[in-house]
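First comes one chain, alone, set out as structure tokens in the form predicted alone.
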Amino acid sequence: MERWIDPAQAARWCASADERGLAVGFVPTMGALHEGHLELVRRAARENDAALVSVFVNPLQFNDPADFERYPRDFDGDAAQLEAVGCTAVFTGDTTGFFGTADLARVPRADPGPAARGLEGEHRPGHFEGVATIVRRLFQIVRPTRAYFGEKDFQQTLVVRHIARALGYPEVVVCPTSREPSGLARSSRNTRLDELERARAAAISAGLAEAQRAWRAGERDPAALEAVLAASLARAGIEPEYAAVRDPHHWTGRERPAGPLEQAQALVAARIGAVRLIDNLRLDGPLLRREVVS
């Protein structure tokens, strides 16, 4: 497997690739990689030439300069794993590197579109900008035929739909939320939470799913159905930063539609101990058994 520490030597990499035809699967990610990561370099293995992957903290999404300190980094470990999974190259490289400047006031900010308002657009100010302007720049960088994202992140995935609809590609592919056996949503924030924090976090899922029941037992009132997850986490003695239903073709940030809906996706941010962890689940896709989260 390839190794390469300067954007610059991807880019000429990926040139090569494209010259020769090759089908390029790329998966950006930030390191502190966990299984669910390791699911979606296997999927672009499977279903390309090749797969990359990109090894980058970008300081431009986080809103909290703490929170930015404390992200875990461990390039050689992130490599060791990925080399054990088929992938074939993966590259990492510095502020400047990426953007041209250490200076990032100096960085041109990419437009995050109408997906960013409300929840986490409104919970973490400037966030969906980072991420659509480090996005802009990797796919750039590496020009490929697919870029792969997990569902847990749902609202950064419309985001990242609108960068790859402006720029014409690629194949934006988002896969199934990549779970604990508790029904927790892996996560690299996991490692943070103590045996006990793990246990409550694990009602996240929970809530969810009787959420989700609801909606197969016939509810369709966007209210409603947020009703019932709140009351959820409520019993679990989870006071969350939001627990929403949206429309997950239909946008509508901070309001919730009017119902009745045809398709649902329920959406949560809430804090477990120091910890603030998302989750979200499609309400009229597969279920989340409730073995899964028991």
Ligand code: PAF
Given for the second form:
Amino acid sequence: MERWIDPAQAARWCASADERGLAVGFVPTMGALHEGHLELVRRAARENDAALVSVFVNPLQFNDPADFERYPRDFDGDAAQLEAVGCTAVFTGDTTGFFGTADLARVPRADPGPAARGLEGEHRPGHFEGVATIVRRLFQIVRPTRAYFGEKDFQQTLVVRHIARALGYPEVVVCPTSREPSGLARSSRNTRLDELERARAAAISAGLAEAQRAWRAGERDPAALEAVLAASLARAGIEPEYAAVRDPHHWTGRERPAGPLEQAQALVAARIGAVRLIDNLRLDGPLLRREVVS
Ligand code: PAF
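Switching forms now, from the form predicted alone to the form predicted together with pantoate (PAF), please provide the structure.
Next comes the full complex, this chain leading.
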């Protein structure tokens, strides 16, 4: 596996791969890799001639400087895991390497589009502009055939599709959320949960599963589905930042869509101790299976 510490090296390799007609699958990450990332890389390797991964903790997408400082970083550990799952190359770099300047104020921002409105966009001002800016830059460096993202960051996948549409590439592949046996969505931030917090955090996916059961029982009213979700979280003592139901195909930002819905995505953000977690579930999608540990 190749390892590059400068995005320019990745750009050179990718330009030559393009000339050779290679299909490149790309997985952008902020490192601190877990099984969810590795699933994306395995799939990228299976579906393309080469699988590339970027590791960059993008300062532009952190609205909380302390969260940026605390974000776990372990490039050597990440590289070792990637090598084991058939990654062709991993690259990283600093702010100058990615944006051509160390002065973040001078970096031209990308428009994240209408999906940035509401929920994460409201609770993390500037976050999606930061995501859109780095994702556009990464796509321009790699010019991938396909790019792979986890559904856990549902609203982010809508923003990424907006960027890919504007550039005309790549094909965006959204992969199912990777979960622990308890149902807890895998996230680099989970490493900061202690054992008790981890058990409490599993109540987020339990709430989503309960909303899904209500959907399967015939409930189509978004307000009623939100009430099921909120009640389940409240029973576990979780006060969410938001617990919302949206139509995944017609993003309505801050407003709850008018029901009855034909498809529904339930989305939650909540703090467990000092850790902010997000999760979501397609209510009309595959059943969320979780092992209940008592
Ligand atoms: O999902 C992430 O890890 C990040 O938001 C991404 C897409 C790598 C951009 O920094």
